[in-house]
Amino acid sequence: MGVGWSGVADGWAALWGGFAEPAWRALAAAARVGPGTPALDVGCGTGEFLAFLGGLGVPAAGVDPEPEMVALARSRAPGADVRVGDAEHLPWPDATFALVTAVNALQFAGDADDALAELVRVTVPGGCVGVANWAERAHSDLRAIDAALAAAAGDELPPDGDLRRPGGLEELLRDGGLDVTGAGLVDVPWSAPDDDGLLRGVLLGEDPEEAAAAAPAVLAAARPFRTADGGYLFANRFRYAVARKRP
């Protein structure tokens, strides 16, 4: 997470918190997580992967920069160890997780090989780290919003991040020093349920009255993927790896 997230903590659960699950899922299958692995989420964010990975009997441990963010995920996984903290800096000491993950947040690091290098330091020798994000936009039904929002401001979509096109990840964890044992893409699809649902996600953060100038090219983009309930339903897709630390 990037600088501001706290002041949109609340809004960020509401509308995209349990968004990722599927990739959660796609990790710990590959990761073959089970009770009492010990595992780290980096970026967590409002704490619903950690609840997962509790409801799966493993002891959760997460971390993110953002103070509001931590808060949310200490009442959502109150079993966890969340702290404040960076993917550079993790504030525990080396070979302490069988299990790192860091989904949907390695492309807001500084550096991601020098975030990746802390997440292997605090992994023990023989475990996991797996990743996951955004797979290109051309797996993206969300792209259209995009577009139209950088064209409204006069810009171009800017080209897609190397974490994000195919065999990026896994290229990012070799050149970390691990064996990758699996990646895949898997579908994210997000929903809204109405218009102002819908605009609400897709704004969120933005100052009102750039949000309000925003909206009609909004609806517009999203109008091919309005559901007969009136509802919006955009299908989209994420890449993930999982990659095991050299005994």
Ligand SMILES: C[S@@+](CC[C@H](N)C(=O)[O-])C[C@H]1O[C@@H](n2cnc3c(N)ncnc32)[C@H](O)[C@@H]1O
Second form
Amino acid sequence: MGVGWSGVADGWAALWGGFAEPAWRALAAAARVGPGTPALDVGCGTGEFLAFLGGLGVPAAGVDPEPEMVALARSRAPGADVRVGDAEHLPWPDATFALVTAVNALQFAGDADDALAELVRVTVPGGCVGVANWAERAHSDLRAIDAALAAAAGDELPPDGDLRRPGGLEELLRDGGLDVTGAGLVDVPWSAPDDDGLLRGVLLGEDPEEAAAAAPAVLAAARPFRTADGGYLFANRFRYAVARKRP
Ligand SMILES: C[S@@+](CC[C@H](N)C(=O)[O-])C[C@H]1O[C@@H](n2cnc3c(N)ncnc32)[C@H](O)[C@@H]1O
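Having seen the form predicted on its own, please provide the structure of the form predicted in complex with this ligand.
In what comes next, the whole complex appears, and the chain from above leads the way.
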């Protein structure tokens, strides 16, 4: 991302906002959320998960440091209490929520362990923390695009970080003093309807001149993922883990 999240809020909502739904479902099932379970989603982005939780009858709250993401989340999930704040400084008192989640977000915190400690702080004893993130690149067709962009810039792809590797989420949660109760891999495909959607999606936030220069490499790398209708379909996976705070 070349610019802050607020600058790409509309594009995120249109192109990526709902794509992690299989991970939301996995987290909700593993944490056994039901009507009345107070839940907080940290790094809630444009609020699609909050709307999903609301549909389950969950009193949902969300937090994100980017005001434009928060504005869209408030309109998408009008019943949710959505606040501006970051994972390292959550604007709620201790022991407020029975479930606290972070989907595709903790990697943006300055320090994942500090952020996790904050998630744990606002969780009630006996409640759950659930985290979901991109699995290692071996599980992502989009690595072909990342590799092409890195090669075009004369770089190599960085190694998978701790939040992506097998066991990384469980280790984070255990190191935070929690008892892991569930974990897994879930298919999270991403599709684009045409070349324009593909380029807008994978180059979201790039400077327009740099995006135009990168477009041919992206289109070439995406060719194997072309669908019969002229769109694109990338198979990807997320890892998720859910853990309980000791009573
Ligand atoms: C990739 S988006 C994911 C949004 C949403 N969770 C989803 O799955 O659609 C990452 C989000 O993390 C937010 N973010 C960035 N830094 C953060 C931080 N320190 N604490 C919490 N959220 C952060 C961004 O503003 C953005 O909304």
